[in-house]
Every structure is written in structure tokens, then in C-alpha cells.
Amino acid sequence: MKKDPNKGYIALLGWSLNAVEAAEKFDRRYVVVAPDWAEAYCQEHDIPYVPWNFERLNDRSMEIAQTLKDMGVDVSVPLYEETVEWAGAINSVLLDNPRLLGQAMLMRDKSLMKRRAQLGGIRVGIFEEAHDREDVIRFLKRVNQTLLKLDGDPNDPIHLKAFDKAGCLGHRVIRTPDEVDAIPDEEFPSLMESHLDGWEFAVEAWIHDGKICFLNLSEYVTLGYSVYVPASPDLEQYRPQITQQIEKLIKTFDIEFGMIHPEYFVTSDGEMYFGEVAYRPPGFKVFELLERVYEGFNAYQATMLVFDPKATTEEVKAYFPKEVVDAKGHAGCFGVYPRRRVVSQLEIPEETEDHPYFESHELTAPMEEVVTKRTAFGTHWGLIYFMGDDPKEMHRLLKRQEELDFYV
């Protein structure tokens, strides 16, 4: 695609191949700053790239801020939870706001990030941060006292997450002190929090000159295994108070341009809980679902267009379908787990395939035969993709895949 030098040029952040391809097909310059293992594969097919390592920070950390300012780079985009923080501080130095820095720091710290979000009058759980197993012995005792259980009463469950890691990683669900004996000393400190009843569900919402240009609700079935988008209409019903949530958030955060995937929980009276904040893209390839019905919506463009301080109103708004109305059915994806503890091959279910809203699936052939057992929720396998009409059956679907052996 011919590049405009009239709009912004743009450094992706990390590697994901998604990216990189919708960046080609748009009519931006752009160039991927990924670790040297990318760069032969960059060479090989003109992608323009700068190496950097994502995990060393010293001195010369400010060293890529001033390489792409040099080039003549707009912004740079985050692609995943550990580039969040170097994307603040570039876009510090690039766009002149030494706020970005702070902002990229409240998004990777979940700690912080709750805090915030509480002095901005959004509802969260309880949370404290643990240093130690005694803390977290302690935080379950006193909210199960909160709660008013009696002895021998079932204790509420307490989650313990990493500060800042992506998603299910280091996330863990303590009922018992028992349970706490089992973490390992290298997952402190970390974040505590009460369990919130209720039904969760994710948001992406580009923004652009701190209003909403387009906002998804992805529902999942079961988190950690399987999400679909758009979401059913129980859960489309809540719109229009998610939107008034949204947009506290982007208050609350300051946040003026970009890409959130915020994930909230809605209680049985219809209580909003914010749960958190992320500033990336959302795992569980749901940037792909997206494009797979909204047709012609490239949702990589979209967060580059976003995050471009050259970009026009008009242009932004040109370039979202409208959320739901566009939408040409549901796509769903289910993360595989094998169940065995031994495995020896991979098997699709003949009931997944021959289902007719089965469409293709990314696992591969096990690579050893003992399955490691897994940490808190660990990573999936490989992930299993559907499309269909009916939201109903989307859900059943994907919850039935849990009851299934791919791995045998």
C-alpha cells in the first residue's frame, strides 16, 4: 500500500505478525521495534525494523526514544503487556507530554491502577497487596470475617494476581490457607482482591481526542477458555451503562487517545465492578473475531489511527462500522487444554468439526507426552475458531468444548 507522508508515521512495539501485515495494507509508514531474533525475518520480507530488548532496562533505555525521534517516528503503538510502559515513555519524549510516562506506569501496575480508578468513583472490590504468605493468610481471614461466615462455613474465595503481568498469567484463586502454602516465593509481591459475584466481561474501546469512536463488549464463557464477539444481547443490553463506565475510565486515566481493554463485572442487580485497565491489545486473538465480522474492519489499523496525532476527526470517524448493526454474526474462540496427564497425539473431536459453525484451529501436534501441570491458569495450546448466527448456540458451543479431549 503507497504510505501518505502527510499522516503519522508509527513504531509497533513487539512482535505479532497481525500487526505488521495490517500495518503493510495501511497507508501509514511505520516500522516494527522488536528483540534481534526478528530481524531476519524482517530483512527477508522489507519490513523496516529497529532491534531493541523489551527486558533490559539501564542507562540507555531513553536510547529508542531519541532513535525514533531521530527518524522522524509520530507514536508508538504497544502490541503487548510488556511494551506498555516503554510506549509511555517514548510517547513521552515524541509527542512532548511527560504524563504518558505516569499514565503507561498506572496501566501495568494493577496495585495503582485500582487506587486511581477508586479516587475517580469507580466501584472495585477489596484489594491490598501481599508480600507474603502471612498477608495473604490474613486477607482471607478478614474478608471471610467481612462477610459475616460462621465457622465451618465455606470460606468466599480470594484472588492473588501478578502486578504487572497480562491477563490469566500468575492469576490464582485462594480458598483455603492451605492453598497458600503452595505459592512459590517469586510471585510476591502481588495483588489481592475479594471475588466479585458476578458476570464478567471485557471491553475494547478505541479512542480518539478522549471521546469513544468504537466500543466491542466481548462475553466470555468461561475466562481463561473462551470468548465470542459481538456480545449476546443479554449482555448488549448493558450498553449504554458500560458506555457511562467507559468513559469514566478514560477520565479517571486521562486518557486522550489509544486503545483500552478494560474488563468489568456486572452483579445480579446490575451493579458495574470495575475489575481492570489494560492499555494493548487484548489476548484470545480477539482483534482477529473482530475482523472476522465486521467486514472489512482491521482492527490493528484501527489502533494505529488511533494513537496517530496527525489523524483528523473526520478520517476516525470513517473509519469504524457501527457496533453490532455491522456486525455480520458472532465469532468465538475456545483456548485448548489438554485434560490428560499423558498425551500422545492430537485429535479434533468429530462433534467440533462437524459442527457447522467450527472454522479452523490453530493446535499442533504435542510436543511431549507429559503434560506439565498447570500454574494458576497457565496458557492454553492453541486456540479453536468459530462463527455463527446465533449467540445462544455460540455459548453452548464453546462451553461444551470444555467437556472435550483434544489431546489423547
Given for the second form:
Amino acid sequence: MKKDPNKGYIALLGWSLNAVEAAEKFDRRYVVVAPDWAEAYCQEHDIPYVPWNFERLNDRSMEIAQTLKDMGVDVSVPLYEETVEWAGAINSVLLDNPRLLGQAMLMRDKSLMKRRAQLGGIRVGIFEEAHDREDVIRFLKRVNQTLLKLDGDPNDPIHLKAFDKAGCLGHRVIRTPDEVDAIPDEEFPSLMESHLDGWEFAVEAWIHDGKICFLNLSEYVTLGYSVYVPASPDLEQYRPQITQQIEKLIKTFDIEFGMIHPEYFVTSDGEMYFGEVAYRPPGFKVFELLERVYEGFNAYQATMLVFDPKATTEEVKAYFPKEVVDAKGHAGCFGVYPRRRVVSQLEIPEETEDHPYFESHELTAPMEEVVTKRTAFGTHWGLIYFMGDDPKEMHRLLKRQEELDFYV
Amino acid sequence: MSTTHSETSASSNLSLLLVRLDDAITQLAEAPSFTRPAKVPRVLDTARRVMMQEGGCAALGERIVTLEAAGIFAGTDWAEPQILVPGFTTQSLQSAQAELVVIEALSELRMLAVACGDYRHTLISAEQAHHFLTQVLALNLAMLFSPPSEAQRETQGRLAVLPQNLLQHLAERIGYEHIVDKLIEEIWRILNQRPIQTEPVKQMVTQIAICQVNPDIDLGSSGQGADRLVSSLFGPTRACREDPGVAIYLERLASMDATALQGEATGFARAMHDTGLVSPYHPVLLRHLLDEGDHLVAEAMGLSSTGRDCLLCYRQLVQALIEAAVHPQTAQAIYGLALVLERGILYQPPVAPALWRQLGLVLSDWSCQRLALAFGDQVPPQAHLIEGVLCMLGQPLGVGQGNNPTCQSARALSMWSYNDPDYLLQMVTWAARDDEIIMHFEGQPISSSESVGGVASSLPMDLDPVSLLVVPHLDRIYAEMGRRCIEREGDPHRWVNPEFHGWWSGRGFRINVDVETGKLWELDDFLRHFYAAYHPYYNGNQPLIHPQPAGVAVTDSAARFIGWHAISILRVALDPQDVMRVYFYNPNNDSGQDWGDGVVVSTAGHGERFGEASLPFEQFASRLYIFHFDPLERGELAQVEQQQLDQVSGYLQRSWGADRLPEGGLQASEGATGPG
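Other form of same protein, the form predicted in complex with the partner chain, not the form predicted on its own:
Below: every chain and molecule of the assembly, starting with the one above.
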């Protein structure tokens, strides 16, 4: 697409083919900042590119900020958890706003994030940092004492999460002290949280000028397996309360622009508990699902738009569709894990393939026959996509997939 | 009611899928070039589901222009429809890889749109597309008319519905009459080469017979030419016209008088020599006639005076061969035997005793297993092997390599059968009895059982009985000979070919490719030398005495280089149109190949004998890269006219030589002319 020199020049931090495609089709100039393994591909396909290896921030960090500044780049957009702090650092230089780095660092540390939320009057569960296994056992006991459990009663589980990893990576559920022994040393330190019996869901919110311009609710059918958008009416009924919560979050974290991806629990009494928030596109292809249901909407372009300091309020307003009402259905995806220990081929179950909601899949034939045992939540082998009108049927369908074998 | 309901749900299912498909196509079309490959799988997968629905192929056909414009074929062989080969479709359509099946199917739907005039394609004409599709249908007739075979079901599962839907859609649009006529033509073309292996042809004939009796298929006026084919298999004579089964036929024979038997004998003989196919009834008659006198036996084999003489001289041997090897399951043995008698090779002193040895040969367990695995165990493995021996001796040019990279071994077998039949029988004995063959390379023995690996990575199964047992040994020996030449400079065939094939392979050797660089080398001298050694106008009108091994660069129908291939040159002579042609044997199963740039290998109609392939001398020379000659024969280069040589190197440079020109080009290549 023809680029408009009057609009912002945007750097994408991290490699995502879908993001590059969206940028290519958008009217803004862009450059991909990615590790040098992407170089050959970018050269071959004429994709604007600056090499950079994202490690921990270090004394060379200024270099990339300066490079982008010299190129005339206006803002950088993080695509992955690992590039969030880089975006903070770079944008604090590009936009001459040192606060942005601190904000990004906050977003990268789950423990700090929770404390900040708590200070802002947002409800969070009981949480603590764990430095070793003893901490975990103590926390497990204390949480269950608080719940007035007697010795011998089944424990309420606690959750253990890595401080700085995205989504389900490094997420463990612990019920008994025995399970604590299975945690490898390298997962410490980490964050422990009490388990909230409730409905977990995620939000994708685009913010411009400190205001929400689009708020999506992503409904999990089973965490780590399936999600669909827009959410069912059952969850959508909480939209006003959720919007309030997000506004609180924006204020607490002092967010002027960008795209945030928080997770919440809503308990049976309608109380919202904040889980965590990420300052980057969600995993599990929620962006792609949004594209499917909102005609002409591209979540990556939307993100670039709200980051762009040159974007006007009118342009932003015109770009976003109206939540839920403009959706032409519900789109969902399911992450496939092999269920058997030994698999030899990919075989989409007939009942899945013949379902009118079934749209496409991105599964590939198995590379190895023996399936490695899953640790924590692990990574799925690929997604299958569904689309249809009835959220109840979507919910049932996604749940049903958990019982089917895709690899036999 | 229930059908109406399921029909509506099927059609709403299809329309939903089509919405998804159109979505996927749009995404592909709008994607920047670098994400297109990532969008293709979804299009193919959705297209697959569409084509598995009733009416899906038609719906896809309507979208084929958009699909191609969106780039679905980009970067694949299918992007150039003009170079596609109908013969490959069978494999793609039966593949277990869904994406391959789908893209092949889409390509066929494109051909259909072009053939019907709905799609004006820049690379292929409506006539070409129509011709292509008739061949595709003929080649895949089995999938069109029968439910998926067990093998196909096993590899493809539900996917097997797709090729069937596709072929039915194509057949309905193209018309069944085109297919059957094309198929008949194809069968005759193959039969004209008289292959030893007739099973695939018999299957095609059976398909036609099934079509003819199926009231649902309207063949129109087509299929007339099928009568000879169908009857030669299922009812060549009056007493078996209605295909009664061999048991009933045998009963009928018992009550026949000499005249009736004579009629039966003539009928079978005519059918057999017309087609090269032998009906399972034929053995029943021949065995019956063994008690009725030599005259009728000769009649039943359709022997000429030469064959009859030979039969009378070797009466006992022939009787023993018939008793051992002629059964309804080994019917082709009759054709082989008849041709052995006609060739007169029994008059060569070692051949008859060698056949007696063959009759008494005790096969190794391994050989028995291999034969039973390939041909079943209804008759003893010995019978299959003798059938194979008779066919190979009778049809030296009918040897085929199957789907294996073992052209050298097949060529050797053919050459020995043609030239040195008792040597062939010796090889068969060693392989079948001892599981070992020992050949010598420059005085050193090479044992097939000690050599590690051959050219073929797995044991071939799709071969005639003799090849089945002998080729694995030959292949290992051939490869070992090659290994012993590794250190030497130049092409190993120089030493391997004469040692492997026989003393008559010329020790002189000429190659026009520099082995180091792959570039053409001394082309002009190479050609002049070839003319001087083989062309009757330049070699003192000396007909070729022994078949000579030679190497050709095989090219595809777009004249692109495919690979090096072993053939033997049999003779060089004027054809009925007074064109000087090279007649050669190609171990490939079907010699009739289009090598591109107007070079089309002929197998009939230009003076070819059964099994011979031929090309005009210049065209042949343009694909030749290795030949042998007798170094003691006249060595001077032929004074060939430059214009003629230019013609040859023109063909060469437009095909496999295009990217092999040495730096500075070929000398005197300016005069190259267009395709002839």
C-alpha cells in the first residue's frame, strides 16, 4: 500500500509475519526490528529491516533507540513480551518521555504489576514472591489455613507463574507439597497466587489519549486450550463493570496510548479480580480472530494506529468498529495437544471437519513420534479455527475438541 | 423427506464452504508476495473440503480463473500447464498428501475450463487442454469407474472420494466417448511395443469391458475398436465367446471334432498375434491339443513354416515346456513360446539343453518366495519363471525396468536375450538356484552376494519373473563395477559397459560431456565420429552387427533435461518414407515419449519392429551423449555436411545442452535451424 509521509513511521519490535503483512497493507511507513536470522528473508522480500538482538536491556540499548531516531521513526510497537521493555526504552527516547520506560518495566514484572494494581485500588488475589520451594510450601499452607481447611481436607490449589513470561509459559498449578518438588530450580524466583474459583477471561483494549477506543472480551473455554471472540452474552453482561476496571487500570498504570491485554477473574458474586496485564498483542491468535469477525478490521493496524503520535482522534475513531454489534459472528480457536504418547500422523477428526463452524487449521504432520511430556501448560502443536453464529454451540464445540485425537 | 433434508443440508454445507473458500482466496490474492506461501495451505484445505462435496468440483471450476490469478499455482510445476504430463496425474491423485491431490485436481479443473472455452489461458490452447484431459481420464479410468482400491483407501482414507468426484466431473463434461476411444488408442499404442508385462494393459481392457456392459454409461458410438481387445482376452473363439469359465470350456473341448478344434486353434492364434495378449482359455486348448497331434499344436500357436519346423525338431522339449509352464495363470507363456520357435534360436546348440536344465531347475527358497509374492501361488513358482524365460527369449525388446532406476540391468537382459540367449539362461540359473551371480571385471570376479548396494535402494517387485530374480544381482554387480572405476578419470561407462554387457560392446568409447564440468565437449568430433560408425551413408553401408549400448540425455516434453538413460542401438536404416532412422531399444516401459522441441520417439508406423523405438538420425544424435565403437574399425571422422551437423546441434542446444555450452560457445553453431 502507498505510504503517507504525513503519518507516523513505526518500528515493529520482534518478528511476526502477520504483523508485517498488516504493516505492508497499512498506509504508514514501517520498519521491522528483529534478530539477524530474519535478515535474509527481509532482504529477499524487500521488507524494511533493522537487525537487533533483544536480550536484557544493557548499555547498548541506547544504540537502537538512536538508530531508529536517526531514521525518523516516530514510535516503536512491541509484538512480544520480551520486547515490551525495549519498546519502553526506545519510546522514551523517541517520544522524549522517560516515564515510558518505568511503565514498561512495571508491565514486565508480574509481582510489581500486582502491587501497583493493589495500590490503585484494584482487587487482586493473595500473592507473594517465591524464591525457593520452601516459600511455595509455606504459601500453600497459609492460603489453605486462611480458607479454614483442616489437615486432610483437599487443598485449594495455588498458581505459580514466572515473573516475566507471556501467557501460560511457566504457569503451574500446585495442590500438594509433593508437586512442589517437581518445580525445577530455574523457575525461581516466581510469583505465587491463590486460586480464584471463578470465570477467567481476557480483555484486549486499545487506548488513545488515555481513553478506551475499543474493548474486546475474549472468552476462554478452557485456559490454554481455547478462546473465542466476541464473548458470550453471559460474559458480555459484565461489560460496563469491566470497562470501569480497565479505566482504573489505565489510570493506575498511567497509560496514554497503546494496546493492553489484561486478564481478570469474575467470581460468582460478580466481583472482578485483576490477574495480570500485558502491554503487547495477546498470544493464541486473538488478533486473527478479531479480523475474522470484524470486517475490514486489522488488530495489528489498530495497534500501530493507537501508538502513532501523529494519529488524530478522528482517524482513530473512524478506524474502530463498534464492539459486538458489528461482529458478523463468533470466531474461536483451539490449541491442539497430542493426547497419545506415540503418534504417527495428523488426522483431523471427521466430526470436527464436518462441523459447519470448522474453518481451517494450521496443524502439520508430526515431526517426532514420541510426544515429549508436557511441563506446566506447555505449547500446543497448532491451532484450529472455527466460526459461527451461536456462542453456545461455539462453546460446546471448543470444549468437545479436548476429547478428540488429532494425532494418532 | 429424509433425502430432501439431507440434500438441503449438503447444499447449504457446500454454500457455507464456498463462502469460506472465497474468503481464503481473497486473503491469498490480497497478501503481499512474502506471506502468500503462508496463505496457500488454507486455500488448498478448503478447496479439498469443497471438492469432497457433491457439486464441489463444478463450484471450484467456476473459481479457477480467480484461483490461478491469486497465485495458487505460483512457484510450482503446475504454473506451466503446457509442460504437464498426463502420466503423472495418476500418482498425484492417489497420493496420501492431501495438498498434492488438491493442487493436481485444481490443475485438471483449469484444463477443463480452458478446454470448454470458459478460460482463455496464455500458455495452453483449448485443444491441448482437451487432449490432456482425455489422456488423464484414460489413465485414471480405474478410479473413475470402480470404488477406490484397497491400496488407495489405505493411503488416502476419506480423501479417496476427491479424485473420484473430480474424474466423474471431468468425464461428464468431456464426454465418456472421448475417453474410451482415447483409451483404446493408448492400449494399441502400448501393445504395438509388445511388452512382456501385460498386466496393466489387461486391467485397462477389463475396465473397458466393464464400461460396455454397464447400462448407466452411454458410450455413444465410441468403443467400437475395443472389440478385438476385449474378445482377445475374454472370448476369442466361438466356444468361449460368452466367457463361460475355463472349466466349462474344457468340457466343451472334450466333445469337439478335429474341424472344430482347428477352428478354435486358428481363432486363438489370430487373437494372440493381433494383440500380443493371450486369453486364459488359450492354455486350456493348447494342453488339450498335446494329445491331438503336432499340426493342431502348431496351428494353435499360429506358427509360420519356420516355427513349425522348429516345433517338429524339438517336439519333446516343446511338449515339456507347455506342460510345465502353460496354465491359465501363465497364459502369456504361449506367446513367448511361439516367438521363441519363430526366432529359430533353438537351433543354436546350447539353447535347447539350457532349456532342459531350466525345466529341471530347483529354485532356492528365496526365489520361490519372491515369485510367489509377486505372482501368487496358484501355480508353482517354477511355472512362472519358465513363462518369464519364454517371454523374454521370445520378446527380447519387451523387457521393461518397471518403476526402478535399473535401466542398465534391463538393457543387459534384453541384449542377452537378443544376442546371446544361452548366456541369459545361464544367468537365470545362477540367480534362481544359487542366489548369486559372479561376473568378472577386468579379470577380477565380482559376486552379487558380496557387493553391498545397487542403484535401486529397495528390491523391485513390479517386474517380469526373470527380471524379478536376476535384476537385483545385476544391479549390485553393475554398481560394484562402477565403484571400481571411482579413481579413474572420465566416465566409468567406458570400462563398465563392455565388461557388463558382453564382448561385442565396442571397447572404443566416446562421450560429448566433460565429466568434471558437465559442459559439452568436442561436440563436432563426437557427432562426426558417430556418423562414421553408425550412419550407413558414412560407414560404407555396413549394417550394425550387434546391439550396442549407448547413453542418451532424456528430456521432458518441454525439452528440459531429466536425466541420463541407458538404451541400446539396434539398427540404422531407411524407413518407408526414406528417412534415415536409428532404431533402438529403451528399457523404459513405454518407449513412446515426447522429448520436446519436436523430438517425439516413435514406436510404430516408421518401420519399427515390435518393441523398437525410433527417431530420425539427426534427432537421435542430438540426444546421444555416449556411444561405443570398435577401435579397430576405420577411425576417420565422417565428412558430414556442416548444415546437417548444425541441425543436430540446434536440437541439442534447444534442449539438454542449453546450459552446458562451453565458454566461447560451440564452433560453427551459427547455422542452427529451427525444429524440423
